[in-house]
Each structure stands twice: as C-alpha cells, then as structure tokens.
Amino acid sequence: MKKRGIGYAATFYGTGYGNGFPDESRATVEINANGEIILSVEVSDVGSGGISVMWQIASETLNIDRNLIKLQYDNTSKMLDSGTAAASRQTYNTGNAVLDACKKIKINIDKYYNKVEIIKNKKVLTELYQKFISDNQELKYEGYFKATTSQVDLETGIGEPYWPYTFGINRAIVEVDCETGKVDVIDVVAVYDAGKIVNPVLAEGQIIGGVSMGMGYAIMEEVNVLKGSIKNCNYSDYIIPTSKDMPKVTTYFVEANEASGPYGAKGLGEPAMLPTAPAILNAIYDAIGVRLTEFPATCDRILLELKNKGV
C-alpha cells in the first residue's frame, strides 16, 4: 500500500563568510585600443552561473553590448583576489566589486558618450579609447567591496554575523510504499527571496539543482565508513539522484530589492538545497506517521520504524 504526504520546511541563510571574517572582492575594468572592454574578475563558476552574472552586471552598468565586453576569469596572474566560490557570496560580493569598477569607468565614458542608446559598435569604443588617451584619462579602474559583518559577542548575543540573508520555503509531496519502504518524491514547490534575480533562467536551474542535492541527502546518499575507510566510493554503491528520480519542481521568486546588493541581488547558492530534506522528512511523517531523525530515509529505516510503530 502506498501513502502520500505533504511536508514544508523553511530556511534563512546568511550571504558570505560572515562573523567578521575578512570578506573582500576586487575587479578591474579597462578600455583598450581594439574597441573592447576588458573585465578581469576572479569568479570561479562551479555551476552557479557566476560568469554570466558578472557579464550582465558589467553590460548593464556600462550600457555596452555584452559582446563588446571581454571577461577574464581563469588566469590569476591577470586579476585581483575576489575570494572563493563559496558561502553563496559571488553574486553579492564579487558582483558589487564589478559594479564598483564599472561605475568608475562609466563616469569618464559619459563625458564623451552620454546617449541613451546602448553601445553596440567597436568603433565607438575605439573612439572613446582615443579620447581617453588624448585627455590623459585612466584606462583601467579597480572595483572593491567588503562585506560588513562582525563577530557575535557570546556573552551578550549582540553582533552582525551575516548580511544580507536569503529566505526560502519548500513544499514536498512524497509517496511512501509501506511494503518496501521506498520513498518517491512526487512534487516540489520552492519559493525564495534572493533579492532581485539577475538571471532568472540560471536561478531556476540553481533551485532545481538544490532540490536534487537535498533529495539525495534526504532519501539516498549515505557514506559508509568502516575503521576510517569509506566503503562505498563509487556511484555503483553511493547512490545519487538521476533525472529519472527528479520530481516536478516549480520555482517562485519574491524579488524584494536588497539595497546593498548589485541591482538589488542577494546570494542563491547553498540556500537552494537546505529546506528540501526536512520538507521531505516532514512529508514522510505526514504520510505514514513516522518521524525519522536520521538521514537518509532508506527503505530499511522506513520499514524498521513502521515495524516499531506496529504497522
């Protein structure tokens, strides 16, 4: 017999390293004789879409076609330190550094080109370069951003450990087979406040990826360690979700503007995963009345809890 249940879980997650740890990003932007804008920024894209986001921020700020902006991100000898691709910080922290650099060069671009139309022609940038040279204008500008957090006083509880915070809530519908203990996730709805969404398609993909990871954490993935040695080192015995396991995932974004973020954006990396697993466990409880307190909710654990319950 199969039973269905619905579960909810919410999260809030602080952007960046936090707790007063130095959290800095830098970027440079320059105009060259070839009619290109060179944006150099150490953004490591590990699936978060950071490269596209930096490109979009630069193109929007400079009012220049993206194809005229050359992004350098994979050679640390050509760029400044922007910190790691971790703590859901790249869009907020490094995006702010890119924004700062682009605003600085834009001031001088506007002296020679103050039209509303977006710059789409290399010839315009080449002419701008020549005017920069003839007027002894700087060709290269550095942007900088540092997150403002502080350590929490353990005596008083006062402090600003993170800023800003991303908020999210997931609803999961599951189906539990009471004979085998197998759990199938049927449907997930994810609603997030990550500030202004810079790239909606990438943001949706980030949520779907987070749901996949959270689902694996909830019902499949388990590291088996024996005397300090991991016994399931391969995908044949360490099980992760595949496309056939994925439920329908519907995403919604509450685009509350974050004044301190680049164009109102906040982070959306790790928060995308966090509510999924507890939402699934809550749905399992709703379906069969069994409250699991250990991940993952494998068939064996489900059947054991049902047996202990007398089902």
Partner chain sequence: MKTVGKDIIRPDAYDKIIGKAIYPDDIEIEGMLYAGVKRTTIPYGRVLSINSEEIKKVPGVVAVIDYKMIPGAISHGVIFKDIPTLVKDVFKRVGDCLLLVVAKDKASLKIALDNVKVEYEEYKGVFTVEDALKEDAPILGDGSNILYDIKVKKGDIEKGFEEAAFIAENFYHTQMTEHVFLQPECAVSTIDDDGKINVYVATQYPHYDREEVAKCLDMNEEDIRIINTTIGGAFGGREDINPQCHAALATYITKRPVKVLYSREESVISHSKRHPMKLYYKTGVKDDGKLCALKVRIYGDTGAYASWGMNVLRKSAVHATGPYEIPNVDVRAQAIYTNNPYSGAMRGFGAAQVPLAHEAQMDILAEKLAMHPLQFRYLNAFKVGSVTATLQELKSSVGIKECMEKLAQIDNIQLDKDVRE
Given for the second form:
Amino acid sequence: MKKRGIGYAATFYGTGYGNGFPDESRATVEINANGEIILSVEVSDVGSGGISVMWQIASETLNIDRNLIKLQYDNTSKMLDSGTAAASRQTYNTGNAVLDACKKIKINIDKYYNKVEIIKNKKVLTELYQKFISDNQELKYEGYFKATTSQVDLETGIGEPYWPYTFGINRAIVEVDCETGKVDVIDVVAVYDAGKIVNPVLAEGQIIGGVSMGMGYAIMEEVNVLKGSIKNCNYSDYIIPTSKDMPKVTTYFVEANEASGPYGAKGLGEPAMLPTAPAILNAIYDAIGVRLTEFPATCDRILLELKNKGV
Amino acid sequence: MIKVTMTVNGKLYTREIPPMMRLLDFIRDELKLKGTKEGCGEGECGACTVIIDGDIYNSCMVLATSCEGKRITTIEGISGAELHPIQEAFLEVNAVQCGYCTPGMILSAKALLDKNINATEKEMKEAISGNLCRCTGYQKIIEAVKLAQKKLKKR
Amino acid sequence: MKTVGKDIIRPDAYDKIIGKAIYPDDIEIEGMLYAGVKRTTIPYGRVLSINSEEIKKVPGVVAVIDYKMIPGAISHGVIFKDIPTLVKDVFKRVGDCLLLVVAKDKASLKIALDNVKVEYEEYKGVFTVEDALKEDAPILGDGSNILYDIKVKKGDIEKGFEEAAFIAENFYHTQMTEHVFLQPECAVSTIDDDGKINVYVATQYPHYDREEVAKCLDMNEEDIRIINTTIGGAFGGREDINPQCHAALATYITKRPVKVLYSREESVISHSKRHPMKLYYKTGVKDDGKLCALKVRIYGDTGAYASWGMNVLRKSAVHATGPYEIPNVDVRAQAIYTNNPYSGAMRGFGAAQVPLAHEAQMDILAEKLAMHPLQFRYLNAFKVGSVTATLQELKSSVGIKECMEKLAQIDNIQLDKDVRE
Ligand code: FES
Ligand code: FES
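The structure above corresponds to the form predicted on its own; please provide the structure of the form predicted in complex with its partner chain.
The next block holds the full complex; its first chain is the one shown before.
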C-alpha cells in the first residue's frame, strides 16, 4: 500500500567564513585601448554561476553593456586574492569587491560620459580611454571588501559569527510504499530569502540542484565505512538521484533586501540544499507515522521501523 | 595492434590501436576530441555518452575495435556553423551548471528526439536516466529537451 | 535595473554545450608524463618499508618520489598543516599518500603502482566518536581527540524547561556523505624555462593552492601559477589539496609536464566528507506555542585530519536552534578525531546536519500542541530584531516569515498572522 505525506522544514544559513576570520575579496577593473573593460576577479565558478554574477554586477554598476566587459578569473598571476568559492560567499563578498572597483572607475567615467543610456559601443569606450590617457587618469582600479563578523566566545558562544543570513522553507510531498519501504518524492515547493536575486534563472537552477542533493541526503546517500575503509566508491553503490527520481520542484524567492550586499544580494549556494532533507523526513512521518532518527531513510530502515512499530 | 576503421562525426578514420582500447580513449586520445568526458569509467554516469548508429552508449564500456564500420557521433559532431536546437535550448533555459554532464546529456536527448520527435516527458526522463548530473537536479535539462522538441518540430 | 535581476545566459555556458570547455584532463602537452600515488590501505599505523628501489626498475617509470625528496613542507591543510603530502612514518587513515610515481604513460604508471609493496606496523584505531572519547583511546590529535569544543549559552536553561508545557527529547544520527561531483580530480603541471611552475587544476581557491604548492616546493608564491580550468562541480570537495602538490612536485623533480588523474574510486577515497554527527536534542515549548528551551549536544566525527572540522562544528552550534527565537539555549558541539576518512567542507557545512534534528523536533512539538506545523514555525521564526542563540541581533534582511507566508499562500493554508509581532 502506498501512503502519502506532507512535510515542512525551515532553515537559516550564515554566509561567509565567519567568526572574525579575515573574509576579504578583491577585484580590479581596467579600461584598455581596445575599448574593453577588463574585470579581474578570483571567482571560481564551480557550476554556481559566479562568473555571470560578477559580470552582471559590473555591467550594472558601470552602465556598460556586458559584452564590452571581459572577465579574467582563472590565473593567480593575473588576479588578486578573493578567497574561496565556498561558504556561499561569492555573490555577497566578491560581488561587493567588484561593486567597489566598478564604483571607483565609474566616478571618472562619469566625468566624460554621463548619460542614462547604457554604453553599447566600443567606440565610446575607446574615446573614454583616450580621455583617461590625456587627462592622466588611472586606468586600473582596485576594489576591496571585508565582511564584518566577530569571534564567538568558546564558553558562552557570545558573538556575531556570521553575516548575512539566508533563509528558506521547503514543503515536500512524498509517497511511501509500505511493502517495499521505497520513498518517492512527488512534489517540492521551495521558498527562499537570499536577498536580491542577481540572476533568477541561475538562482532557480541552484535551488533545484540543492533540492536534488537534499533529497539524496534524506533517502539515498550514505558512505559506508568499515574500519576506516570506504566500501562504496562508485556510482553503482553510492546512490544519488537520477532524472527519474526527481520530484517536480517549484521555486520562489522573497527578496528581503540586505543593505550591505551588492544590490541587496546575499548568498545562496549552500542554503539551497538545507530545508529539503528535513522536509522529506517530516513528510515520511506524516505518511506512515514512523519517525526515523537514523539517516538516510532507505527502504531497509523504513521497513525495520514499520516492523518495530508493528504496522 | 589492430586496424580499425569507423566514421566519427561524418569523417572516416583508420587507426592501428591496441585491442583493448576503449572507444572513450579512442575518441579522446587518438582523435583528440575532448568533449566526451570520463566520470566513472564503469558505465554508471553517462558522461562518456556517444551515439553509435543511432543508439546511445557509454563509450567507456565499448571496445574501439568493436566499432569497425560504425558511425559515431560525439558532441563535436552535432553542430556546424549553427548550434543544434538542443544546444540552443540548453543555453536558453540554463540547463548547464558545471557542464561536465552536458555533452552526454545533449547526446542522449538527441538520440531520443531523432527516434521519437513526439517523446513524452516520461520518455525524456527515461532517456537521460543513465546520465547523472550532480548540479542541476535535472528539471531544467528536461525543460531544455522539451524546448528543443518544439524547435525541431517547427523546422 | 538593466542587468542585475535579469535572466542572462551565463557566459561560460557556450563552451560547455559545444564540448569545448577545458577541464584539466582535457589538457595534453607534448612530452607529458603521468603521475600517481600509492595510498595506505589500513587506517592507522606506521610505514616500515616500501619497495621503492624495485619500482624504479619498472619499465616506463621516470621517477619514484618519497617524502624525503619534497624540498619544502611535507604536509598541508586549510587550518592545521596535518595532512601528509607524502607520509613520513605515521599515518591515520586509509587513503593517505605514500609514494609518488611518475611514468611515461598511463599503462606503465598503473603497473608500477600495482607493484608497490608496503610493510606496515598496524596500530589499533578508533572508528566511533564514543570510542575516541574513552580514557584508553589512542590519541590522534594534539594531546587529545577533541579537535574543537564550543558552547553556546543563552538565558537560563533550567528555568526554560520549567516553563515548558511539552518537551521533545531525542537522539539523531546523521550519516557521512560524499560530494561525487562529476569530474574526478585532475591536475596538469608544467615548468617554464625560468623554473616557474604552472598548475592547471579545477579548484575552489587558486590562491590557497598556490600557497600550498609554494610551501611544498619551498618556492616563492610569485613563482607558482595556478590556472583554474573549468570546474566539474565541487560542493566543498575541492577545498583541501588533492592532486595539486603531487603534480607540481613531479614536475619540479622531472622538469617535465606531468598529469595526475584520479579514477572515481580514488576521488572518493581521497577528498573530505560530510561530517557524520550524533545529535542529542531536547526542546521545550510553552502551551502558547512559543519555544522556551533548547538543549543540544553534538558529536561530529571529524575523521583523521582537521581540515575544516572546527568551522563545521561551529556552524552546527550556531545553527542548532534553526531559524527560531528561543530564549533559553544550551548547546555544546565537539569535533572528534577518529581513524575514519577525514570530514570537512560539503555544501551546507554543519548547517546541513542540525536541521534533520531541529525540524523533526518542531514537528513533534507541533503535533503535541495540535498546531499546524507551518503555523508553529511561523509563530517562532526569526524577524528583524530577533536575537540568536549567540546573542547576535538580526538587524536587517530577515525574510523567513515572508517565505512562510508565500508558502502558505501557495498551499492555501490560513496562517494566523496576529502572532507575527
Ligand atoms: S565514464 Fe562512462 S559511464 Fe561514467
Ligand atoms: S551540470 Fe554539473 S554534473 Fe550536470
């Protein structure tokens, strides 16, 4: 017999290294003789869309078409240190450094070009470059951002360990097969506050990917370690969701503006996976009345719990 | 060494190769076509997907010598000056994140739509179920296949 | 706004859909050698001998490198430099790197690595946090098996539970998980005529890699270049050093371009894991539905090396309440060494484990209160001005109630909003 259940879970996530650790990002922006803007920034795009985010923030701030902005993000001898692509910190921290660099050059651009229309023409930039040269303006500007957090006391926990925080809630509907213990996740609604969303379609991609990883965490994935040795080292025995396992995912963003973020943005990469697993586990309880306390909720564990409960 | 002749992306190739060479290595190392990826080497992830005579295969599980006289399509072979509609669709709906699964996904989608332009969503999910993606959660990939289907029907 | 907030096609997507995006394994260089490491197969012990001399004689082998040949630091780590680049004598996990072999092609490398024979003296290891905390447990860390111990206290926990109408008390056990990003680790290194080293690698932090490679080779950071290729997923699994130093070291010694490529199996064995955690949760709620007390104990199995273990458990402690205001809190979280694979960064980073517990507790209490689980969460959720368990005031951008309102609207649930302020 298959039983349906519905579950909710809410989470929060403090972004950045936190705990007063120097969380710094740098970026440089430069105008060149070819009529291009060169944005150098250490943004490791692990698939997250970080490159696009930096590109969009620069284009918005400079009021220059993004196709005239060239990004340099891959070589340590050509970019300054901006820290890790981790802790969901790139949009907020490194985005702020890009914003800072762009604001600096923009002050000087405005002296020569002060129109509302976006600069789309290379010629305009070449002329700008020449004016920069003849007026002896700097061609290259460095942006910097440091996140503000403070170290927590190890005995009391008092402190401001992270900033800013991203929030999310998921609602999951599952179907549990009481004969086999198999859980099908049918539908997930995922609502997040990650501040201003820089690129909605990319952000939605992060969420759906996060839901899939959260689903794996809830019902499939487990590294089996015996005497320190991993027993499942391949995709045949470390099971992750496939296209056939995925529920329908609907994503919404409520954008609670964060004044210290670039255009009000916060981080998103990690928060994207947090509420899904607990929402699924709560839905399983709602469906069959047994609550698992050891994870993941594999068929075997569910059958065992059902048996223990005498269902 | 064994002599083998096959057509890859419309071009005929003859090479002398070790008998146990995998098709994946033939494509990547002999022909230097690096778009076909290796994610597991055990037939489990689909990153190495290629089309052989219209059907998809994990090229890590196929011996190159078994492809004598066959027609192989890799990611490099599906578009010319213009992108293939499936590629366009992947761009347009953001079906790409890290991109490592993408060539395999696109080829699985192509093999499906070549055979059945009226494929249902269920058939699409089935068709890419051998291609693992750790980043996207698949939904946008399915959206892209649907969009490509529309584009191809219009042609 | 013209660009921010718009669905722009990401600039890196084009190369990815035509198969032209370059990941490290797609790089081939004339005269390139292949390198790989022999890894430990037992969890804790000491190396007595390795048949390095024999391996040198395997056809196709160009160099056999052990820890003595490393010019600089022989270990690395994001906080503590405790992970051996090549083991000196004692090692603490399965998968530690013993010997770096460089060969002219993949096939010779495989034969050479298969023929490496290691004699160990095996030590008794510990594999659970309970065993690691026992008096007679072998000490894996710096004088103790506790890498990190943090307490978070707010209000008066005794008084808090006295006020409770309902209490939920449970143990939870979260599992170890793995990133399985699709692209296994790979690095290619080259050397310039002036001796500078270039490492092509898919990494989360090029400047960190540069620092570690420079330390390993005892060179100036300016003489090392890290080139970040297209990255085939990461999720935290590319934060610690893996093939970077080995590739650079092999190039440094042979003066040739070198590729190090992992199989899927080696990828899974080598990099960090998500901390398995044992969590004790006791949550109290008043009869008006307001949370009044929370006591939490968290034991994180941090495995053999520190990696980000401290930061992960700190994150767990800070996020143990969930996004709810609770006046009385008593949390303690510990990162504990064992001889298991080392735990470190994985998407969610300590804030992924605690929700499995705090959100179960929320549902249990909602049921006792006979309140809708969404309403119960809404009643307790943070808002602007809320004070967290670490006494941090949330001054702006606290959208959790709005998220819940949106969900209620979608699912047609009537939320009692009077309780909002
Ligand atoms: S590499 Fe062939 S299926 Fe994974
Ligand atoms: S996009 Fe990264 S694996 Fe699919």
